[in-house]
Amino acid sequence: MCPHCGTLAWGAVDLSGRGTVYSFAVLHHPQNPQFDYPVIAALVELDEGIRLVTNLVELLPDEVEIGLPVEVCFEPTADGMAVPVFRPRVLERRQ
């Protein structure tokens, strides 16, 4: 539901898949065998202004910081699907 107008209508929009880390937490417990620990759970703000809860991958917990530029990638799930997760942007890692 739209928090502004209350409509249930929706539409698909292409997004860049780029954003920055708005907030994060490093999770150690309770552990679930489906995940590798520690899990870096993050609130990512996309360049388009949308925020979403996701996991960060391809970095260590002490490498995460607020404002870190990230890009989407997809991780497979046990049922053959994929979920969006975020990794540090390639260009920023080279600088």
Second form
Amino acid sequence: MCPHCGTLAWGAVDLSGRGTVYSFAVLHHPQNPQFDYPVIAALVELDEGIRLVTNLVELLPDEVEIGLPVEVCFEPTADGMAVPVFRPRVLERRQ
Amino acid sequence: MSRPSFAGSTAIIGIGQTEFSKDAARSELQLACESITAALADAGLQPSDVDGLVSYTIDPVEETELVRSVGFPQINYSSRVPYGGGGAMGVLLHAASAVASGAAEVVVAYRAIRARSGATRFGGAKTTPSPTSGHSGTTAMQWCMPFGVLTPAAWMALNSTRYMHTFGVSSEDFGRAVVQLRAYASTNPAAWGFDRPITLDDHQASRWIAQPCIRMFDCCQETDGSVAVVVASGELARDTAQPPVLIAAAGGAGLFEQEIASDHYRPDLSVMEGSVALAKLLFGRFGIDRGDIDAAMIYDAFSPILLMQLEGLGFCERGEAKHFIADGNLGLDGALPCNTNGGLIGEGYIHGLNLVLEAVRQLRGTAVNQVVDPDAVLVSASRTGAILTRP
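Next block: the form predicted in complex with its partner chain, after the form predicted alone:
Below is the whole assembly, all chains and molecules, this chain first.
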């Protein structure tokens, strides 16, 4: 049930896929064989105000900083699904 | 809100523990039996005196098996506290409420754990919830797992990095707290860290678990062991073997959008909001001032959350914990001697309930690192806490 309005109905909403890094952690240990380490874990705050746990890709661990503008891309999972991960937003991608 | 009836009318009358190790080589059930037997002996009671049991949703010991093994003739009250580690001190609220209401006369609160030698290591990287993570809300946890955010350290790192960013806190700042905890542990024969003090350089040389906030030495010890406390009325306490320790205040503050450490959706993650709410409750409803607290035992699963709780509880301003610690305030001569057993980082991780035992020892005057004549000791684990006092 929606805790804000009490509705039991639900639906999908399109999001911009853009946001900024709210926080992050570069995970070194312990390691699970299903992931490549170090894992760059992040909290991304979407422009719409929603916060997600995710991974950052297409950058080095020491390039991550809070406030970094990012945009969504999708990575396949082991079971054939896909999850939203984020990469740095660059000028040409914004055009 | 009026003062709850258990405040000052209930007491901890017995404490017991097993040894703390990395491989207990026996079941959690057996460990619980041993710590409960020790706690009852400490109180001068028999199993037949007990009619209440309290533990945690994530504790693996079944009440029915415990009754069968210890030989409790009749249990009239039992309950379990949710929220994982954040619920650590909630057992005191449950036990004291049961006693004060008359639902039970003597309640045993227990925790048994094989965090190192068990089937899944407590800090291990697992991709599905386990008894160490389930039962306490896993909705947010499922949004962590696909991204490799699999461990308590990883969950808490996301909050910790934001805390560092907001207040300009460094790994060295966390390290100064750890050095103090390890100094306490180094003189505590029951502690994992007995005779093993560290320097800030040692801390800074320890490897990264979650960069930039949690190094290996910032983590609590995965521990095998069990602890138990016996709670009864203050009246009964006068006739038992040990000097009574009163439960002067106890409370819990589970906020919207919280679960165990895998939740990241409160507005400002640089503030431990559960601690803020808990402090408001403990210092607002029980007639006890923050300045009355002589020592504190604070859930230090990872060192960053110790700083965040010191601020949340109001022992220092937001962002000031690093200075508070650097000035030596957590030491025996400081403003707030803290985790004098070495904490979960130095002594061991028995879900934080071992911090309650240390608070009781302080008030009895039997702690290894004894504070001079304390009258009031606070125990807290983020959203649950209590204030224990001498009569």
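Residue numbers count along the first chain shown, from 1. Fair warning: this is a prediction, and the values are worked out from it, not measured in the lab. The term rigid core refers to the most C-alpha atoms you can superpose between the two forms while keeping them within 1.5 Å.
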Once both forms are fitted on the core, what is the Cα shift for L8 between the two forms in Å? 4.9
